[in-house]
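Consider the single chain below, provided in structure tokens and representing the form predicted alone.
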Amino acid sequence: MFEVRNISFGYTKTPILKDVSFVVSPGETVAITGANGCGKTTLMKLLATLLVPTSGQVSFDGKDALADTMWYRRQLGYLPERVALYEDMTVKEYLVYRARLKGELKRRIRRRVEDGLELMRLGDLQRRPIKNLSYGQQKRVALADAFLLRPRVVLLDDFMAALDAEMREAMPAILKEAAAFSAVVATGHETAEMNKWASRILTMENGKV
């Protein structure tokens, strides 16, 4: 169980999030939408423990995320709004590198990478240098990285941006497959498309859900 309880956050005296609460159950895919500047990316950074809330708590399996961030982050896959990849690596080299960096057992890395390539339809691109990919293709590499170790919770910030029509059409099936091992929290603006894959849609307005 992934739980957000009464989260508030702001810089100096400017509130950005105000008493945000929701729960995500295993296998559930929750979409969060809202206008630009409503606090979606800030919320995702808080869920990823990249920011610390002014008040409230993020917990997983009943444990406070900030009490043991190393344990908590091992449960996470995270796609930030802006992704920085190692562009001189090929797609496959990058995913192997990321699996090693995340501490995956050596004997499992090949399988994890193959699964990631298949999940995000990257097989034909695996030997191509990342710098030669389109932005949308690079986004698919970053998505494969987020799901790479089959984390129990995946946070996807504005993940549909720049994806081509074919991948957008494929995302409901991809997220349904991922739900077998992960709860997913995803932000975006595409409410009509969210209806195709989300268990629930939460709307943010003025820092509140």
Given for the second form:
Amino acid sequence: MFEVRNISFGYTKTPILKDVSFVVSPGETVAITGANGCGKTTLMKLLATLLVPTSGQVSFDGKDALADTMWYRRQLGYLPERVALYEDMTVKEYLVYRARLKGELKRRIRRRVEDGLELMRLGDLQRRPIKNLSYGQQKRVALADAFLLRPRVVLLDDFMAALDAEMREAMPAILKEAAAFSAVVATGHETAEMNKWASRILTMENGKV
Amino acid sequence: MSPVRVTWLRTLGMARNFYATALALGAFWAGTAICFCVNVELGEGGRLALGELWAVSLSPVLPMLASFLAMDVWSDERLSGRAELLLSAPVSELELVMGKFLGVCTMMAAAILTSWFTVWGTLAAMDLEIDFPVLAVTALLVQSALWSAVGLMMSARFRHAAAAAMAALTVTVIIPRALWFAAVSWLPERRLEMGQMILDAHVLDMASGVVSTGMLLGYAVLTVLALVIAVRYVMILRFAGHSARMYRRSARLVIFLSIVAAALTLSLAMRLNATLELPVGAAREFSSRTRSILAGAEGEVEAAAFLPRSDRRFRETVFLLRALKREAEQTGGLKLSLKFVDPRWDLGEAERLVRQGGKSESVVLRRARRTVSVPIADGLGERELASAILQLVANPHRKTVYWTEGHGEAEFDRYDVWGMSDIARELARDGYVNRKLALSKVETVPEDCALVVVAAAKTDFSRTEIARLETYLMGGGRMLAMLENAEAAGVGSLLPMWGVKPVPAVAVKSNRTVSGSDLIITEFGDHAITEPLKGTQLILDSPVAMQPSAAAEAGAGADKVGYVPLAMSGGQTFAAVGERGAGTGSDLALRPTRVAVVGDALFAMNGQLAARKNANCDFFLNIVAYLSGADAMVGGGLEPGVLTLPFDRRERIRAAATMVVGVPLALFLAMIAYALKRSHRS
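Output block for the form predicted together with its partner chain, input the form predicted alone:
Let's see the whole complex now, leading with the same chain.
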């Protein structure tokens, strides 16, 4: 169970997030929507332990995320809003690198990378340097990275942006396949599209869900 | 694969096809080669080996390269947004920083080694061997680690790579070197005390095998400090927002406390300044004289370098003493134990040395109850040390050299350019006692006479004086005669009996000369006196030639007179040694009599010794050693271990051009070609 309890946060004295709470069960996909600047990305960063909340707690399986950060990050797959990859690497090299960095066992890396390439339909692009890919293709690589080790918590920040129509169509199935047993939290703007893949849709307004 | 290793490989991978890296490395190779060429030009004639000069050339350039290589390892991650992905992975900040640190260190090590191969390869192609300075390279690697850590720290601190590079350059190059140059400019009179720039000095220290644990600890502490700060800067990235002020403050407090702890550790390390001696270092050759002194002596001599460690001359002194100790161990005669006493820190030991008669800024040699201080005026030579050892180990009954007087001879206690006080001082250092001898006033030559010197007598000796001298010589005596003119005023009538006949010198076209009247002699006979002098030059001012006398050609059996030319030029002989058995009817156990004749009255006068680089002093000392039976010869005008390049001007330019332009350009183009190939393939 992924639980966000009474999280508050502000870059200045004025808080951006106020007592945000929600729970995501394994296999559930929660979508968060809201106007620009309402705090979606900040919330995702807090959930990814890239920021520390003023108050409140993020926990998974009953354990505080900040108390055992390494354990928590091992359960985590994260796609930031702004995708930036190592452009000198090929797609496959990048995924191998990420799998190694996340501490995957050597014998499993090849399999994981092949699965990731297949999942995000990157087979044809695997030998291409990332600098030669479009932003949408790079986003698919980053998505493959987020799902690479079958994480139990998946955080996807505005993951539909820049994807082509074909990928948008395929994403619900992909999410179902890759995160069948994971707690998924994803942000976006198009509520109609969210209905296709989200179990629940939360709306953020004035720093509250 | 551990996250550190993954990050390390990624950091290397980022530089692999980076054009700027190629440019930086090319500039680094060229820059170090320029410094090396300049240092070799300045250092020729000194005691530093080529490998050490190369290492010290790298020392100022290394922090610049480190700043450049490390400037974007973190700032680029931050600016591009990749830091988010890195920090969300199950990898600690320490692991990320260590991986990147190792990546930069690896590039630095590769740069150092390629710079070495650039220099080594160029010189090897020109048939010049250059030894790999293992310890100096170790020092460079230790320094590189610190520069890399500082570069990384600045990269973690600043979002823009250029700002990070400038900050790192300011901390590692501009501030330390500017402070150094300011100190030297403001206190030029203390330049000698301050020694070399501490960073360069450390490389030389290590090169000579003297490892200062204080310095090493200092580097280690500063490196760890820089890495701790880098880790904290990365952590601070997470602590954005109003609520995280406490986290930021605690991180800054850790940084502050680390700096304080580092400063305390450093001051303690510098205060203790314990040194560790490693049994390595550049090989050094000693003259046959020094070797024979070391081999002939027995027992133990304690040598203490009694001067501040920061003194510029400390390093060279230590290097010489260590080499001397190694030589003594190899020859198996004398046991030499070394000590380094800093009068500022080792107060107890310094007081003991002073009580025993040791003087500051000198090497104090002690054996039993005897102490000899060898002052380190502006560098210490092998000859002075060997002479001091000889004084300590020699028989207390010192040999006496008698200088004749009363015929206008040069005086050993005259200190102007026409006197011979300098050579007399050298003799005194070698354990001889100089005394005057008025043959007209004594019945016989004193019994303790090891040698009679007739230095440029202008008037003839009386018959009585000649008879006394002859009696002395026939009894196994020895004499050195320096001739004023071809008539051989003074002892001219004696010389033919020892096979030497002075004749006027004939001007020959092939003679080498500087002023026209003097003569440069580079041709030496096969004799113990001149054997070590080959490759050097003698300068005679108004030379007198000589040839074998009738006795040398006609003698036989016990009366056989041996005539050996010592110094020749243009087919003429200008110095010779004559040897014959003891007089007829005398005891056969008596040693042979020897007379050395030099065809120049004042070749060893003060003015001549100081005028130009020559081996006159060594020639004189060798003659005295041979005649007095010491058989400890001096190794030539230039002492061994002194750097001399066998290159002419054209070869020097060729070597410099290859090292500065040729090889760096070739390597740079190879890297660019590789990068282009990769880019084209992709």
